[in-house]
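Take a look at this one chain, the form predicted alone, written out in structure tokens.
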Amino acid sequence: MSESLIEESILSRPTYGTLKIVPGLAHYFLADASGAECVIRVVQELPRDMMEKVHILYVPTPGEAALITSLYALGAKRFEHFPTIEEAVSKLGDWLSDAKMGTQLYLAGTEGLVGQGVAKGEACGLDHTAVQCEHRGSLARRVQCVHCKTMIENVTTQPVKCPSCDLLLLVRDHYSRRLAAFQGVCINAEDPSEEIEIKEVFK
């Protein structure tokens, strides 16, 4: 899977690292498809005592299994896998809401999935320090139309349309840490009628 290619843009655009282990009393892992060779990457680095401090959540693409059984095969203490992102960051909210001081947060894949663990371990009560993202795979963009509140996930063109109120929204950099989304905006609130060519631009 190749590297970020996420340009520097607006103060509140987020920016990512690459994972890397650091002490802690607890390592606790979120990945999509796209994020997956990144935690194998650090994980096998780790000496076989310390998998007992090591927790997996994984969301697969539909029917894949090799890297299923390749996280699996790391022997992490607990290791699970979910069809959706809101449901592994559910649980991650479980496993978080037994964490203590110590505990360390690592996140990697679609920028979708990232932020929303982002949000989860803010939620939990994680330190920012304590939280290490690496982006991987697609550009594509959550994001929320600011004029109905709908969430439109995976993002591909400027402008998109909201789904549930039909406005066409200009994605903008600015992001919601909160949210975990972009915002969009009516492009075309002046004149509506106006013809406003679709690109995908975010791949």
Given for the second form:
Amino acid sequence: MSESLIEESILSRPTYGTLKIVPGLAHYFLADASGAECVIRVVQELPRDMMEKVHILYVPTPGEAALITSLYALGAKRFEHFPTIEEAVSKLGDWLSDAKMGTQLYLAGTEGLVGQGVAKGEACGLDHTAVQCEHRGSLARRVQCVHCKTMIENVTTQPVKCPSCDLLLLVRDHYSRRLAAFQGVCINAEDPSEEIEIKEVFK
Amino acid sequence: MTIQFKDESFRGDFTYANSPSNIPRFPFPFPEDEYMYSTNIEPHHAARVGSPFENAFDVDEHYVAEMKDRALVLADDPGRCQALPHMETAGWDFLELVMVSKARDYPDLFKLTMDGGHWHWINKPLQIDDTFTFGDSSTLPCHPMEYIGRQVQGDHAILDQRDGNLWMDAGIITAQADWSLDFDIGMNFFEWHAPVPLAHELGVFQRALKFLLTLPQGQPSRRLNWTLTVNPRLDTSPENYPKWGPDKLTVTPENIGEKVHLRVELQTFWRLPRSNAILFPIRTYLMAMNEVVTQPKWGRRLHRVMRDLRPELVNYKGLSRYHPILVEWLSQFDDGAPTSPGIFPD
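Next block: the form predicted together with the partner chain, after the form predicted alone:
Let us now look at the entire complex, which starts with that chain.
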């Protein structure tokens, strides 16, 4: 695949907006440390009697406590935090399994978190119009190796070495919502002897 | 008409070849001396006896060998055949369309007997003789899409229609030109076409989608698409790119005629009756350059098309490594004479 290292964006690549509360019977938030301020921004503006409808899941940066305190202080009906995106997304699935029509989902933070939250919402039957996303923080990507299907988290380099099959992968802009991942395809498959410089590009 | 099915391979020793009588029926994809994207969709009417457009689903001398290659791919990677849960009915629609069409068009090869819901299907070339209850998946050895997909040449995607878009929600894809069903499943029409350069800007996909959303039952359509492949390899999936990618380095001016193959997809579009899904068969035809140039019109025209191909397309279609020597090699078959319109040989 002889593509240039940084492609212009293509139509399967997600775009993100700005979180804004819309009418709903319940409001679920999922954020990591870079997205916490988005949650605080919108929830702070809600009238106190609406807090009964607010449920927040949070993935803090290890060792960080200030944002946990701020999010807890919002007074949501439920607030839980987990050390990994995977655990938080799994909990989101548990919560959404009881959710009713009129549920709204709000996702804020890095692309990996937002993407996995979208996929979980879709898997739980939430219509895409009921999901809002705001991107914050690092541009690190979640990448699926198309060859061995390994998911590689927090990819910041182009290309990236697959930790499982060892192939050097071109990280494409082609994105699967279902997998919440960008596609990684061997960059030197035609000539494995070709040497390719690894650069940090998704900061 | 009895077809002599060839015993040949699409991998390893690559014994695939076209019989001399099969060459003129190749769906040459260039109606003019230059190529640019277009929607180029036309009704899938029966056309030209002996051409690949004669029947609903073309069966040719490669049928049995292609089905063997499909079985090898699926054994190695079951992810090449997937259907989201809501696509079961569409799978039965697909099975019915293929069985009814093949039994009608090739009565010496296929036979279908329907007694209410009780169906009896005989596929002589593949030595299959099965009975099952239509609509009851427990009476088949696998999903209806996989069952019939293992008996029909070409890849098959099944597209669900909702929200004014088409969604790639099922498919049996083992002979693809470098796209991954496993990655693209669940995407809408614009998303799965996202990596294609230029065409979005030209509005090609918007027009094609608009057309497909109103595709009526009983009025299938077709178009041709093309690329080049080194060696007659059907499985040029991204999954196996490290296996077929190095082939590109083996092309030399001496072997280019036998190594480089024109790879043509006869794509057809069918509205399915129960599910309202669209069946999208992608039938691949392969022909070595040496075989293509036996038809003087095709040799001349292919030279002009390749010589003038936009650089973005040379790159996107993965031809960069051998494009210059191909153009040079083809030039010997271009005497400068005008070519006649249309795709059929003179």
